[in-house]
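One chain comes next, on its own, written as structure tokens: the form predicted alone.
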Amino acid sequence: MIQIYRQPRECASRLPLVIGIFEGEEIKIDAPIDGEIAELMKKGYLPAKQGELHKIYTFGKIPNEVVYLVGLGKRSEHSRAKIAEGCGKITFELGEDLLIDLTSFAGDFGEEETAGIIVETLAYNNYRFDYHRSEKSEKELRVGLISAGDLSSVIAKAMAIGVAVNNARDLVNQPYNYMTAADLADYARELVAGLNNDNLSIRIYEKDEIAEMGMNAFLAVNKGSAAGPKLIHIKYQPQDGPFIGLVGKGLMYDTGGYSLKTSMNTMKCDMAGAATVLAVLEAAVKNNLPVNLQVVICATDNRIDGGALLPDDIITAMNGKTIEIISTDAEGRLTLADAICFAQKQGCVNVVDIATLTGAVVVALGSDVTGLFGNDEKEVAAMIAASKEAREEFWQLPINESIRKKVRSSKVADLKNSTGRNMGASSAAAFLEEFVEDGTKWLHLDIAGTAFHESGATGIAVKTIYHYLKAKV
């Protein structure tokens, strides 16, 4: 747990004090120790390089018994990302109660913006997933941000975002035996109930209802599963006007089906898109964003049994297009195709889908850059601008005519669900594009490389999509 509050600048305290320092600049903390610190810096004992952390005991010369100096590098190179990076080592390990001098970290940024970045960063870096450990951490970090201004609103909004990101990480980190489609549906119901907002509503569709709507691409993926599918649909309508659809891939576990994966460890993360859209909704509602949203999740696992989907099968999606199954491991795009159709039928004129969709995007962009596709350059630019504000790196990738032709090259159906390894991320995007209606603005985020690292779920894209939505207000 983490608590963050505003500490008036005039209130002295014995708690450890955290100060940001820039290279080549004089430090002013408190007169009794400023000279000694300056001398240590002159001798090179306290370098201010980005990410350096120094612990200094004050021996009663000032009220704070300990001072931590955090290197921020050169002031001329200071950025939002540098602020966040500088806060990377501010964790429980420094003490359960800390004071942070906000102005020292701000550089040329305002205190409110700096406070928001610090709060989000501390929430992220102090996250722990210990649900299944017999010994759980009982530590609670309490941080006072030293400022003369009133930061209560800024802190509350930033904490809402930080908590939402961590809730997404919790969902993704849970193994399948604790997070099935039914479990995700229950979580969504509890989330909506807990947000307690009259503008929110939720409906969970069961298998027979999904079949009645003709969502056969979605149901085809579920054929090998012993667990029923769930179509999760949440509406948030704080004002009149059109909806933005947030479509999250909800593959609760992916074995690859009969196109069996050679390795499937971490495939619990294949529902990270679903976790992302639920977290974005949470942050938007808590912070009262006046934007109409619909969350759509087709939740199922991709398993094998005697009735499972086979390569060479032909299925018919919600919009009537037929699909030749080349690989049962290209299943996420099948569920997303029907989810995108459903979102548009529900009135969404702007659709953003988020999915751990292709290994190809990892080859192209690695584990720190999210692939972005879209049919509207203004929307693409808006999402990239939001990613910069959120300090998450996105990169636009192409959908060209040659890859569209390959997707449409089936001899027996309208579309192929896979065209091989070359341009694999673009092929998946081109497939999804076939289900986007004329007039719908559409963005596709492939988070296959960025959603899950060795340390666990990252919560990627929650902040970016939040800022994307906020910019529309």
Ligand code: BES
Given for the second form:
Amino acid sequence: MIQIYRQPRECASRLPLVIGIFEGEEIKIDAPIDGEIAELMKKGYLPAKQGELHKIYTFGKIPNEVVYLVGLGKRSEHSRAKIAEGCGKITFELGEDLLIDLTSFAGDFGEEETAGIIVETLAYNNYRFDYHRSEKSEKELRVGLISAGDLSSVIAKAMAIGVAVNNARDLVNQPYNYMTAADLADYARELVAGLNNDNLSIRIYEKDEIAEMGMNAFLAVNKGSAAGPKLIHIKYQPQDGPFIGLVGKGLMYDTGGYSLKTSMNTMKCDMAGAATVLAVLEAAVKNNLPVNLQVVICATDNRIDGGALLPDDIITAMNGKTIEIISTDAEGRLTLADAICFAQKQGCVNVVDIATLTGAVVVALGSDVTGLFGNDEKEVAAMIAASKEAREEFWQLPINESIRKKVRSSKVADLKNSTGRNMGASSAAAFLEEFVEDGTKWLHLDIAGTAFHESGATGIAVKTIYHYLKAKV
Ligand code: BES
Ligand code: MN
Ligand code: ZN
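Could you please show the structure of the form predicted together with the named molecule, as a counterpart to the form predicted alone just displayed?
Below, the chain from earlier opens the complete complex, with every other chain and molecule after it.
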């Protein structure tokens, strides 16, 4: 648990005080210790390089018993990322009650922006997934941000984003036996109920209703599963006008199906796209973003039994296009194809899909850069700009005629669901593009490399999409 409040500057306090310091600059904390600290700095005992942390005991000279100095590097190189990096040092380990001198971290950035970054970063860094551990971390971190201005709204908004990101991480970290399609649907229902907003509604479609709508690409993936599929559909309409559709891949577990994965560890993360869109909705509603949103998630696992989908099978998607199954492990694009069709049918004129879609994007961009595709360069540029605001790395990848041709090269159906290793991330994107109607502005985020690291779920893309939406108002 973490709690952040604003602390007026004039309040004396015994609590530990955290201060950011720049290289080669004197610091002013309080007259009784400033001279001695300046002396220590001059002698080189307190380097201000990025990543340094110094603990200073004040022995009654000032009310704060301890001062932590956090190195921020050179002022001329200061950035939003460096504020966040400096905050990386501020954890439970420094004590459960801390005060942060906001202006010392700000450099030339504004207090409000700095406060937002600090709140988001502290929420992120003090996250733990101890749901299944006998020993849970009972620690609470209470942080006062020392500032002159009233920051309550900034803090609340940034905290809503931080909490949403951590909720996404919880959903992804939860293994399949605690997070089936039905569990995710229950979570979504509770989330919507908890947000308690008149402009918000949810509907969960069951298997027979999904079949009635002709979503046979989605159902094909579910054929080998012991658990039923769930189509989660949330609408948020704070104003008149068209909707932006947020479509999240909700593969609760991906074994590969009969094209079985040789190693499937960590494939509980294959619903990270779904977790992301639920978290974006949560933050958008809590912070009253005036944008009309729909969340669409086709939730199922990809498993094997006597009824499971087979390679060579031919299926018909919601929009009537037929698909030859080359690999049952290219299942995400099948569920997304129908989800994208559904979103458009429901009135979405912008569609953003988020998916742990291909191993190929990991080969291309690694684990810190999200692959971005789209059919509208303005929207692509807007998403890239939002990723910079959110301090997350996104990179555009191409869809070209040669890969479109390959996706359409089946001898027995309209499309193939896999075209082999080459250009794999683009091939998946080109496949999805077949389900985007004329006039729909579409973006596709492949988070296969960025959603889940050795340390667990990252919550990637929640902040970027939030900023993308915020920039639209
Ligand atoms: N869920 C996987 C992609 C993935 C890979 C997610 C690594 C997270 C980390 C996806 O369903 C998949 O299996 N993709 C195949 C597609 C191939 C068969 C065309 C892949 O990338 O190997
Ligand atoms: Mn797969
Ligand atoms: Zn998958």
